[in-house]
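For reference, the chain that follows is the form predicted alone, supplied as structure tokens.
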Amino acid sequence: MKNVRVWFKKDDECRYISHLDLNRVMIRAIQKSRLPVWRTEGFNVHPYITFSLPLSLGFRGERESMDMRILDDKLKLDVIKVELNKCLPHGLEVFDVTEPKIKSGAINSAKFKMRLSTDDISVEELYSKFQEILSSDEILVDKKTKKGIKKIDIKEYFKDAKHYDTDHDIVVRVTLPAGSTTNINPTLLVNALQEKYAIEVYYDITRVDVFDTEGRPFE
């Protein structure tokens, strides 16, 4: 028996399925593929899988991963990739299968690409307001925690954000805390923009990659 890490993309219609539904889709794909995956014991027997870091509903994911155990040590990793892709819906695609090198608990941050637009003002005005809010002394937003709603300042998390405007939207690239300790959702900045300037901002967000505590890409 060996542990394997399945790398996949989540896009198109599938970015709107919840994490729970993603779990169900993957389990069904594994069952349909007839791959020799280790299963749980007990009344409800099913393939045992774990995801490295849940992806927010509506986000695209370019480098998502899940772990599982293969009973056949001789099974080639490329075979797992091919067989799973045969059973997955459009919008979910396995692009690699490897043996895990870093534990999921070591994930510390994630890189995002955000595309922001609005019908209320021009792209130039939106860009100006975006620069204005980033240069503010603080950016206070409401964040849901286990103890309820908490007011936090997200200014420090977005200070290194790279951004530029196009003919239709603003593109932002930023790396934010993610993992078991601190999580900063990029939509918090969108919420701050909408609240401060009373405009409706549309967003298209992609999680590009995740990193460990030393800043190395998760493997």
The other form holds:
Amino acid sequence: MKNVRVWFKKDDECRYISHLDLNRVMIRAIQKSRLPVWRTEGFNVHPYITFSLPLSLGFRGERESMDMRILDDKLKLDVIKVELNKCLPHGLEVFDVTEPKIKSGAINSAKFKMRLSTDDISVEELYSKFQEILSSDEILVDKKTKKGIKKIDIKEYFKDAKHYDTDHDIVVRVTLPAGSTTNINPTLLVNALQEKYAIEVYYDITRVDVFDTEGRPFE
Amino acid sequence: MIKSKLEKILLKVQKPGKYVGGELNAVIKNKDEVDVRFAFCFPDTYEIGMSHLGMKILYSLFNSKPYIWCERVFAPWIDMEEQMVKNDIPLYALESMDPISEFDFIGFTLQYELSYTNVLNMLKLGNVPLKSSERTELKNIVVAGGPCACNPEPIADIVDIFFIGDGEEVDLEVIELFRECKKSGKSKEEFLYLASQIKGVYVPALYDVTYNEDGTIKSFTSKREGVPEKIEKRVMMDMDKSYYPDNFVVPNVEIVHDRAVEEIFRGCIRGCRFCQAGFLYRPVREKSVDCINEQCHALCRNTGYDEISLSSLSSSDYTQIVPLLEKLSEWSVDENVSLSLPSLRVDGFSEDILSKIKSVRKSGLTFAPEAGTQRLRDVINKNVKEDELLDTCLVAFDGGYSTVKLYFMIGLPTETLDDVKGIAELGQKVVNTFYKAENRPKGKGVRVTLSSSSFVPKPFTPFQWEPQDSIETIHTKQAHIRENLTTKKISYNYHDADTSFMEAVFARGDRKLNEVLIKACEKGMHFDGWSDCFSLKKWLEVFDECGIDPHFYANRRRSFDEILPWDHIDYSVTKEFLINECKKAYENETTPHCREKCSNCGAMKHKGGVCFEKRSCMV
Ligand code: SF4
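Give me the form predicted in complex with its partner chain now, not the form predicted alone.
After this comes the whole thing, all chains and molecules, with the earlier chain placed first.
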């Protein structure tokens, strides 16, 4: 038995499915592929899979990963990729299967690409408002936690964000805390913009990569 | 176009995954390479529609023809509908994202009467004119099938073509005819006339109805020479040869029945007198064990489902149930596939069967005695005996079960308050049985749930002439059950009488109700099968504005010689048989099921199925 890490992209139609849905889709793909994957024991036996870091509904993911155990040690990793891809819906694509190098508990941050747009004001105006909010003393937002809603200041998280505007939207690249300790969802900034300027902001967010405590790409 | 507009709204609605398509096994074709585009609409949510077997069968069947592209359409939930209207997005099909107004056919499956408002609302959201007469070109042909098509009259002004009976052949014949008519430039009118010549097709626009002063029907006549007076249902007699998909669209988001489904037979031998399905789908036709086995295996392999449900109206009546379960376990165990058998009957509940079904959980048992006393069960011909039920409970309690659910109907013909009280008493007897079980689970109390729905008289049943109890009477009966409960071990819940009332109105409605539905649609009514949306008050207002009395349809006793709105539809079961069954009901007399004795219902004319099975003489 060996552990493998399945790397996939989540995009297009599958952008719109929740983490629970993703779990179900993956289990069915494994079942359909008939790959020798270790199953949980007990009443409802199903392939045992764990995801490194859940992705919010609506986000695209370019380097998502899921771990599972393969019963046949000799099975080529490439075969797993090919067979799973035959069984996945449009919008989910396995691009690599590797042996895990880093524990998923070591995940510490994630890099996002955000595209923001609105129908309410021009892109230039949106961009100047965006810059204004980033340069204000604090950016207070409501964050849902287990203990209820908490006010937090997200200014420092976005201080290194890179951004520019295009003809129709603003592009932002930012690395935010992610993992088992702190998670900062990039939509918090979207909410702040919407609230402060009473405009409706559309977002298209991609999680580009995930890093460990040392800042190394998760492998 | 629609796609880019959608991106802006999808993150504002619940479960956006159900509005984007892209599922495994969804069929994508090039629209320029097909002759006919069919929008298969389910007038309810994605989660419910995607669980529906009939839609899966027809979707795959249509798409197996290279010249047809069939796509799926569901009713957007309220939040999505609001966003679509606000952003000017017409109702679209999930495969191509094209608006339904671009389709040749817009087909609906009619599973329950309260979905009629959704049918109209979906057309409205698709910018398709509601009335057949307002759609003059040979496009957007609105067709409908399913059990409610047995009384098509309440939506006869909306729908161009109804399919009566099994759809597998007749639908394709009509689509093929359309293809020819389109090629040869025929008008919609000509197409509809030619379609009416196909067996199983009902074109309401080709008939006239006149009424008596009291509102009953005076005459129902065809407008044109050669249009059939009676529309006979279509029946697939050879179920093994009948089309069955080897593949389902596998949803990305969770749906109600998220598993593979295999139909093991069509019809029901029982003849419970309240049950419409039991009469519509006669005669019973079984698939062979080998056929079921192969179909199940293919489905699991192609979908990745690890659960398969063996579906029928009464699964334990399948004659080869044990050999079937054995055959299936030859591969299902190794492939980690579990089997489930819904609609098991009390008298079919054997240990032999249970031991073969993995997924029968020890959490609960359900029974549907439907009535509280033996007398009333005889009236409705529900062959459940109290001692059998209690025996089964005893075995189950000894085997570790501790919760039981019992389903009943109230408002059944001839029902008295004593019959109603019998429901509470039966619940008590089940509780007592628990304490008789020596090996009952220790340290656990027994929990019995009694659940009642209100009886809705349906066309093509022996009770089609019966009045429905008034809402007040139903409330009295509900209260009577509650008052007769003496222990907290029994809980009682009931379906809302208001919705059953509306269901009864539309189930036996006539053409006058089209106006009511159109008005309801104008007022934005939809999702009436959902308590979130249903409002009796609103409905009564609509009826009032139309000057139509809903009680005329729900609460009136019809005489046997009245012309009923659905009399021109023929489901093979004769009216004489139904009248006879009704009279027997009044005498508390039961009718044996098809395998005990043929009662000559009329379905034998299809020359097959249970009517010609060898009967092992039951003594
Ligand atoms: S003809 Fe007889 S056997 Fe056939 S369906 Fe009717 S009652 Fe049953």
